[in-house]
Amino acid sequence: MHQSILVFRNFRYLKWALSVAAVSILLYVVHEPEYGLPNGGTLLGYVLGTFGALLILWLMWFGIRKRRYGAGGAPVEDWLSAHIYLGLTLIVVATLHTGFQFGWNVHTLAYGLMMIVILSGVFGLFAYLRVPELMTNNRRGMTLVQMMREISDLDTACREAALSLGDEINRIVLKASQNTRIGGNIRRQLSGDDPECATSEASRAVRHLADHAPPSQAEGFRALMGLLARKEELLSRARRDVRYKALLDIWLFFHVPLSFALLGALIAHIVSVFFYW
C-alpha cells in the first residue's frame, strides 16, 4: 500500500511535477532580468516566488485534510503522492526564484527551513516505505500487547521455576521481573535496545549458577534457562517493535514544527519584500 503512493496513478503526481521544474528551468533559461543577475525582484521571481508560496500553503493544508475523514474531494492518497512529488518540486522551483543568491537574512533563513522541512520530509517517507515491513516480520503475527502479555506469563513461570533452585536463584528472578524495562525516554526508544537488561543480566547469572549446581537441580536450571532465554528474544522484538513505532512518530516531531516554522519565516520574507524593497 505504501509503495502504492509512489506508483499511484500511474506516476500522475510524479508527470505532474515533473512538467513543473521544467517549465521554471525553461523560463529561468530564457528570462533575461533588466537589471543584473536573476533574482527573487525580477519577474520571473515573482512568478515563481508566488508559486512556491502558494504551494507551501496547499502543501500545509495535507495535514489538515487528512485527518478529515469522509470529506469530500480527491482522496487522500492522491494528496499523499501529489504532496510528495510537489514538495520535491519546491527544491527547483525556490532555488530558481532565489537566483541563487543568497545571504544573511530572512530570505535565506525560509529556503534554509524549506530545505529542512523537505528533508525531514523525505525521512519520514522512507520510514513509512521501509518501517511497516519490518514491523510485520518482527512481530511474527503478534502484537506488542499479545508479546507483553507473554512476557507477564513468562515471568510467572519463571519465579515458579525458581522455587526450587535455591534464595539466590530466587532474587534473580525477582530483580529481573521487577526491573526489565521496554521503551523509556526517546533516546532508548530510538535505540531499541537496553544494554543493562535486567533479564539479560538474570539469564548469565544463571548459566554461570547452573555449572556449579548439583545434578539433581540440573534439569530445574535447564527449564529456567529456556524460559528466560524466550523472555529475551520477546524483549528484543518488543523492543525493536517500539523502536520502528518511534521512527514513525518522532520526524513528525520535527517535520510539524519546522513546517510552522517556515510559514513564519515565509510571511516575513513576504512582508519585507513587499514593504522594505
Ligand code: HEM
The other form holds:
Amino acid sequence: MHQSILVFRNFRYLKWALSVAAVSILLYVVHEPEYGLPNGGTLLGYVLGTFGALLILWLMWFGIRKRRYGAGGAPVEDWLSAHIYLGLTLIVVATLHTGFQFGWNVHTLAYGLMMIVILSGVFGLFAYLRVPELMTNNRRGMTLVQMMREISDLDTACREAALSLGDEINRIVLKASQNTRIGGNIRRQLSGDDPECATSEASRAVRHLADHAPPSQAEGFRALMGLLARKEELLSRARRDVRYKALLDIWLFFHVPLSFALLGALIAHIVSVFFYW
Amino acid sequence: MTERVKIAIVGSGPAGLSAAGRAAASGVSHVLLEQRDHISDTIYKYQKGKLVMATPDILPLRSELSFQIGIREEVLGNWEKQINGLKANIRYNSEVVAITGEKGNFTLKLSDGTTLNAEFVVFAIGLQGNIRLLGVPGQDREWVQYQLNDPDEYSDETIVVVGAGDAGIENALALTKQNTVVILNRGSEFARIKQGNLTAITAAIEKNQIECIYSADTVRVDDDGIVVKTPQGETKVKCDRIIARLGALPPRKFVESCGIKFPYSDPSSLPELSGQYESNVPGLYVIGALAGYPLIKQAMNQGYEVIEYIQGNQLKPADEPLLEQKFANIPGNRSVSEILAMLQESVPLLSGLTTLQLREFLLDSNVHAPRGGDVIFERNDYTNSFYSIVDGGVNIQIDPEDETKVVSLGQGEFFGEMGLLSGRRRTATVMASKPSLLIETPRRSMIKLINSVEAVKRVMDEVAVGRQIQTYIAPGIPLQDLQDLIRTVKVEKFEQGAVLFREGEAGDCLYLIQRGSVTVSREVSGKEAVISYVAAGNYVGEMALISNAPRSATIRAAVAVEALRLDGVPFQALMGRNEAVRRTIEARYRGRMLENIETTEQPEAGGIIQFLIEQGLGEATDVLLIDEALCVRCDNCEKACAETHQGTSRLNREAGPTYQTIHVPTSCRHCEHPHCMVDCPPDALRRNANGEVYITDSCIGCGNCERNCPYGVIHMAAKPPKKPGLLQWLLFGRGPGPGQAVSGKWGPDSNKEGGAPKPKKAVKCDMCKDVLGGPACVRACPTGAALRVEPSEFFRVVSQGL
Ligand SMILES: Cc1cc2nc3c(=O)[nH]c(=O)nc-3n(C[C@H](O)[C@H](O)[C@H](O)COP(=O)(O)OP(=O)(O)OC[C@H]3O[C@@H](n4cnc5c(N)ncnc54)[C@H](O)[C@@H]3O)c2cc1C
Ligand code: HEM
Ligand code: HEM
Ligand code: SF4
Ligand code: SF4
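Now that the form predicted on its own has been shown, please provide the structure of the form predicted together with this ligand.
Okay, now the whole complex, with that chain kicking things off.
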C-alpha cells in the first residue's frame, strides 16, 4: 500500500546523498595537496572535516527534532529518510577527510566511534524494515496485554482443571503458574524463548503422568493438557513479541550514547589538532 | 378539600426553581412539585464536585436566584438557601402523574393519590425522564438500586445487574473487579450496544468472570435474591445487591398525555410553544430543557419570565440584547421585533415559525452582509450550516470546470441544505451576486427546526430532492424538465446492514444516496463478497436499468442510509430525451463494469473494504490508519498527540482491530453525521471547512458526547499546567519529558497555578487544526506507517489493488 522509508519520496534523499559523495570523491581525486599525502590538514581536508562535523551535529539534532512535536517544516519521515542516507555518506566524507591516515590516536577514536554509530544505525534500519511485519503476523490481532491476560486466564483454568487430578498434578501446575516468566534480562528478551520455561516443564510432566493415570481421570487429563498446550503456544508468541520489541529498541541504546561519545571524541580531535599544529 | 393555587410548577430544576422563586417574590399563590426529596434532580445527579458552567457568558441572568460557575454542591446549596429564604411553597416527594382540566381549573394528580387544583400549570420537568424501575414486587427494596456512582464502593458481594444495555454492561464490568456479578439479559444476545462493550462483555462471559442469564424476565425481588423466568423455568438468583439499568422513560409520553402536541415522532422534535412559552393547551406552559433550552441559565430566565407572562406582564425576553447584537449589521435602525417580522416576511421558510422558535433559531444563527462577489462557501468545504437569503441573491457555480455556469437564487430562497443532508463536502461554490443579507444557521438548530416544524420539513424535502437530482444525475437540466422524475421520488430509510436491492432481482428503480453509504457485493462461490463502496451523493442501480438485465450486485447500507428512490420508467425516458445525461450515465456504467471485474479478481481487496466498513469507515470523512508492516511501535504518534494537546493523547495506537496489516487505532473518524453532536447542550461540537469535528471552549463537560460516540474516542480531561520546554527538560530535567505520562505536579489535577478547580471538559481529535503543518500523529511517524485517509479515496485505491 505504501512504501518503506528507503523508497520514500522516490529516493529523494538517496539522490542527495549520492551527490554529496560524488562531489567529495571528485574533489579528492582532483585535489593536489601542497605537500605530502592527502590528509585532514590540507585545504580539502579542512573542507571535508568541517562538512563532516556539521553533518554529525545535524544527525544528532534529529533526536531533538523528533521530540518537537508541534514543529512545522518537514515531517519526521523526511528527517529519518535523510538521516539514513546522509548518515551513510559520512563514511565517504570522513574517510576522505582522513586521507586514510589512521593510527592509535584520538582522531582515529572519533572515526571508529562514528563507524560504530553508523553500523548500529544500519542494524536499526534493518530492524525497522523487517520486524514490524513479523510482529504483526505473530500477534494475530492481539496486543501483548491481551496475550498476558489470556495467559493468566488459562493459568486459572489450569489450576481449576488440576483440582480433581491429585496432589502431584496440583503441585506441578501451581509451580508452573508461579515460575513462568515472560521477558527478563536483555538476553532473555532477545532470545525470544525460555529453555527452562516452567509451563513447558509442567506440560511434559503432566503428559508423563497422564500415561499412568487411571481411566477415570483420562478426561480431566486431556482437558488439562489442552489448556497447557494452549498456554505454551501463547507463551511462545508472547516471548516472540517481546523479542521483536527488543530488536526494535535495543540498537538505540548503542546508537544514541555512542553518538554522544563520538561528539566528545570529535571535540577532542578538533581541539587537539589545533594544539599540536 | 383539595388545595388550590394559581400557579402549579412541576419540577424543581433550574427552570422550575426560578419560576417558584419569582412567584414567591411577587406574592402569587403557587406550589412547586418535585418528585424527589431534594431540588434539581438532574444537577443533583452530576458527578460529585463537577464544575457547573454558566454558559453562554453573554446571556444576562434574570432570576430571583443567583447562579454562577461553581461546583455542584455550592450551586445546589445556594439555591436551597435562597429558595427557602424566599419562602417558596415547595412540596417534595410529589410526582405529578396526570393533569386534567382546562385553563383556570386544572387538576393535578400526584403519585400518592392526592390531587391539587391550579389555574395555570408550568411544566419544567427537564429531559432526563423517569428512571425505569423493575416493575415487579420488591422493586423498592433498599438494596435494589437504579444507579451506580462508584463501583469500587462494593466488594465481595454477589451483584445482579439487570439490563444489558451499555450502562448495564459498563457497570457489570466495573463491578467484576471486586465482586461476583450476574447480568440479566432479556434478549438471547447482546444487541445494539457499543462495539467495545460487546467485545468486553463477551470476553468476560467466556472467561466466566461474569455469568449471563439470557432471555430472562424478572418476576419478583425476594429477601435474599431475585426471581427470574427463563425458557427453562423460574429460578432464584441469590444476591446481595441488584443494580437495574433499564434506561429512562422519556418525559415526552407524560407531557403528551396532558394534551401537549409534538409535531414529529423524532426525539429531537420540540413541543410547539407561543412566544410566552404557552403550549397548544391554553394555560399549560413549558419551559427549560423540555422546551428546547438545554442550559441552566436559559432555563432560569424562562422560569422568571413565564411567571411574569402568566400574570399578564409584558417584558422583553432576556435574550433581547443578544439578538440586538446579532442584528447589528442589518441596515436601518429597526427594533428587534420589527426585524423579526421583516425576516418572516422575506423568508417564506421561516413564516411558519412561532416567535419563540424564530428567536431561538436566530440566537443560534449569524447574520452576514456579503458584498457582491464575496464567496460564501467553497466547493469541497466540509461546512454544514444552512443559509437563508433575506435580501439580495447568490450565484451557485454548478460546474467546477466552468465558473460562468451558475444557478441564481434570490430573496427568500435558501441553500446549503445538501451538505446538511449528506454530511459531506459542499458540492458547489456559492458567491453573493450583489450586496446581500444572509442568515447562516448551524446544523443542530436546523435539524431541530426540520424536526419540529412541519412546513420547514416539507419545503426542505421538496427543494432538496430536485436539487440533488440536478446535481448528481442531470446537471444543467432545468427543474421543469425533471418534474416527471421528481414526482416519483420517494425518500427511503435503511438501517445499517439492510438491503436496498439484491443480486438477481429485477431492477425497476435507481437509488440516489442522500445520506450514509452503501457496500456493493456479489455472490462468489456461495458467499457474499464485498466488491466496493458507494458514498452519499452517488447513485446505484443504474446498471440494471441500462442493460435491462437483473441486478448484478447486492447493495447494503453500510451505516444508516437515506436514499431517494427514482422510478425506472421516467428515468429511462429522461435518458432517451437527453443525450448528455445518457452519456454520463453510460460512462459511469462502463466504469463500474470495469471496477467490478477488477475487484472480483482481487478478493483480498473486498475483505479489506468489508473490514474497514465494520470499523465505521462507511460514515467517516477522515480516519487514521496504521500500516503495521511499517509501524515500529515507537508510539511517537501518541506522544505527538499528547504533546500538542494538553497532555492527553486523543488516539490509542495499540487499541483497535487489525486486518492483514491494516490497523484501525482508536481515534476519531470525523463522521459525516457525528453521533457525538446529537446531545450537546451548548452545541459545542462543531465541524469546520476542512471536515474536522472539534470541541469549542463552550463545552460544559456533561459527558453526553463521550457516551454517544460509538468509537470511544472522546475523553473527559482537565487542562494540565504548561510544561517547561524541551531544552529545559533535556538540560535541567525540569518537568516531564516529551510524551511522558503526566500526573502529580504537572498532571491535570494539579493546582500549581492556584485558583478554582479546573473543569473537566470533553477532548477529542481535532485533526490538529491549530498545529503547524497538520496532524501531528502523521507528521511524527518516522516510518510513514501512520496515515490519514479519506475513506472514499482510500476505498478506490484499495479496489484497484494495493
Ligand atoms: C451531566 C450533565 C452536566 C451538565 N452540565 C451543565 C453545566 O455545566 N451547565 C449548564 O448550563 N447545563 C448543564 N447541563 C444541562 C442542564 O443540567 C440542564 O439543561 C438543566 O438541568 C435543565 O433544567 P430544567 O429545569 O429544564 O430540568 P431539570 O434540571 O432536568 O429538572 C427537572 C426536575 O423535574 C423533576 N420532575 C420530573 N418529572 C416530574 C414529575 N412528573 N413530577 C414532579 N417532578 C418531576 C425532576 O426530578 C427534576 O428535579 C448538564 C447536563 C448533564 C446531564
Ligand atoms: C571541524 C572539523 C575537523 C577539523 C578541523 C579536522 C582537522 C583535522 C586535521 C588538521 C587533521 C590532520 C591531523 C594530522 O595530520 O595530524 C585531521 C586528521 C584526521 N581527522 Fe579530522 N578534522 C575535523 C573533523 C573530523 C571528523 C568529523 C572526523 C571523523 C569522525 C575526523 C577524523 C580524522 C582522522 C581519523 C584523522 C587522521 C588522523 C591521523 O592523521 O592520524 N576529523 N583532522
Ligand atoms: C554518525 C552518524 C549518526 C549519528 C550521530 C546518529 C544519531 C542519531 C540520533 C541522535 C538519533 C535519535 C535517537 C532518538 O533520540 O531516539 C538517531 C536515530 C536514528 N538513526 Fe541515527 N545517527 C547516525 C547515523 C545513522 C545511520 C547511518 C543510520 C541508518 C543507516 C541511522 C539510523 C537511525 C534510525 C533508524 C534512527 C531512529 C529513528 C527513530 O526511531 O525515530 N543513523 N540517530
Ligand atoms: S467523536 Fe466519535 S461520533 Fe464524533 S465524529 Fe469522532 S468518531 Fe464520530
Ligand atoms: S462537548 Fe460533550 S461534554 Fe461538552 S457539552 Fe457537548 S456533549 Fe457535553
